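Okay, so here's just one chain, in structure tokens, the form predicted alone.
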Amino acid sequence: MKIPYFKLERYFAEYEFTAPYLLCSSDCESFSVQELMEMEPGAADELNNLRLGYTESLGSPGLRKEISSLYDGIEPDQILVHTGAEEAIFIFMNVVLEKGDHVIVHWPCYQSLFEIANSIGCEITPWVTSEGDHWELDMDFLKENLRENTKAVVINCPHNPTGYILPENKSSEISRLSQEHGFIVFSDEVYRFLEYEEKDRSPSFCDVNDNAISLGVMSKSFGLAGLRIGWIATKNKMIYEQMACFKDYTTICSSAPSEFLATLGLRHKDQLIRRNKKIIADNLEVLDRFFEKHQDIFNWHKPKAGPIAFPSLADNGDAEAFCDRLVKKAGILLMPGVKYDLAYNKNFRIGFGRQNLPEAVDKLELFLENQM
């Protein structure tokens, strides 16, 4: 397979280990596994006298059990475990795409949402959204660019970068497009329970589509990205046979603590996502004053979902060359829009999971006194 640098993973290779100031990570603050420890007792006990064989290569079925009671229709035996989420978009993309087939995107994305669909030979259909449409997915477009040949329509919602949710309305009409057209909904949902309102929520895609296959990791919504545990929860038999299959020519099985770890914090998830939700909560009123203040500088559409989002320089100006500024003067990383799409050069990526948030925006502003 011959496929292009990861922009984005690049870019934090260079500079997540040594700027001191992180501003645009998309998980949200980590626990320490003494932390887990203390939400159950024995727990710790139990870690220790764990055997560090071999694990069951579909996942633990402790394991899966928990990950399955994340959603309302969905079995153990429907998830298919794998290290982290990026083993699985790459799995998935290869035993079901082919040279030839038409994939539509949900735009801006994660690079291998695409990438690696488009190595393989697909056609990619970017479907576009805009900070002036305040990230709205357009239907109209969903249904002019089905073609015969679409094998798959990607979706990511809550939003990477921009923090959109997709409205129930519009997720149910995927789904029947999908049923009529018979086209696969791959669903990035990596975010989810990450909304600030719950009522907003809309039914995870595998639910309420037999054919639908929905992406879950523990690195965002839990806080807890080192473990490198994610997952893939679908009905559709055939597809995972096919995925687990291909998984022995990958990591065949995760690590055993790993998978431990994971499952004790998803016995504690709402613990887990409530001190998540406190944090980004706090931060969001951080940031809503932040840019309140410098609206002469910079757009902001606060987020719907999640501990990012895709704010823009109001003078169209060149944000690369600001955030390149920015950490080679100041230490703090932000993510420049181009790392997504060349068209998004005027946009970056803030992100606001972090604890030590409030702190790197008043660098922020020292920058900004002394740099604007």
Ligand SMILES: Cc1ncc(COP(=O)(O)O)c(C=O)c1O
Given for the second form:
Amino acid sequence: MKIPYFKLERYFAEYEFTAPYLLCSSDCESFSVQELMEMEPGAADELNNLRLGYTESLGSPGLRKEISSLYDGIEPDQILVHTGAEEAIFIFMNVVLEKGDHVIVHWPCYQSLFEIANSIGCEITPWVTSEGDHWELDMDFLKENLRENTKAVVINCPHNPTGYILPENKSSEISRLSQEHGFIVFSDEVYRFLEYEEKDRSPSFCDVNDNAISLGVMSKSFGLAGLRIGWIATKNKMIYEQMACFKDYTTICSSAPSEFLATLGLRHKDQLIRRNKKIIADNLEVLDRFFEKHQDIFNWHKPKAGPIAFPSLADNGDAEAFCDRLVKKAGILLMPGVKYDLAYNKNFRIGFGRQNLPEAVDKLELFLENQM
Ligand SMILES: Cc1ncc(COP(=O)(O)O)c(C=O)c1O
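Give me the form predicted in complex with this ligand now, not the form predicted alone.
Below, the chain from earlier opens the complete complex, with every other chain and molecule after it.
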């Protein structure tokens, strides 16, 4: 398979470990091993005694049990553990899609959500959302663009990079259409549980749609990206089996320490999520003040979930040039919207899941004072 560069990951590769202020990270502040150990007496001894053999290819039973408890009606044997969410996206697309299939993708999107399908030879219809419409998904667009050969509809809510949440009436309409037209819903839910208001959380697609695939990961809501533990949850037995077989050619099974730490983390999921939501809420207060003060420079639509948003330059300016100047002169990394799609050239992604955001925003203030 030939596949174009992942623009956003390449941009990160250039700056992530050199820029002092990462102001566009998509995850939440990570926890240390010690912090996890302190959550449970005896955990450190257990980790020390862990045997480092191969693990079960589907994921350890204990881990799958903890993951299944994140859903309403999903059993442990309906969970398939992967190495991050990324592996699951790659495998899903490889087993379900064929050249010539039509796929509709929530847009803008994390590049692998369309690029892998594109590289397989699928026809992609971007389900475009815009800042002017508050990133709302237009259901009429979906209905008008469904075709005989539409094999999958890819949704990502809460959304990267806008923080948009799909309202429940739209998610049930998508499920209804999937039954009527026979397409599969692939629902990237890696930011689930980071809704600022609990009442805004729609049901997971795998709970309400027997054919849908829901994607989850330890990286975002739980602040444990370095574990590289992701999963799919689905009642669709056929796709589950096919994905499990494909995985024999990618990673076979997960790392044993990662499975142990992910299981431990999920036993204390409320604590992890509470801490991350507090960081996000505190940081959003800082950002609200910052954007209020700089309305002449930026457009700011406060998101409804997650640690990222997609503001824009108010004067139709070139956000890529702005981000380039910012990282080179002040060491502050924002993600230019063009790394998602050239059409978003005024936008940039800002991340606020990290504890040092207030310091980074102070530096940004200084940069604006000196540059603008
Ligand atoms: C929407 C979305 N899906 C999937 C992924 C991949 O997650 P991971 O890096 O944990 O595999 C990311 C990572 O940024 C993401 O933002």
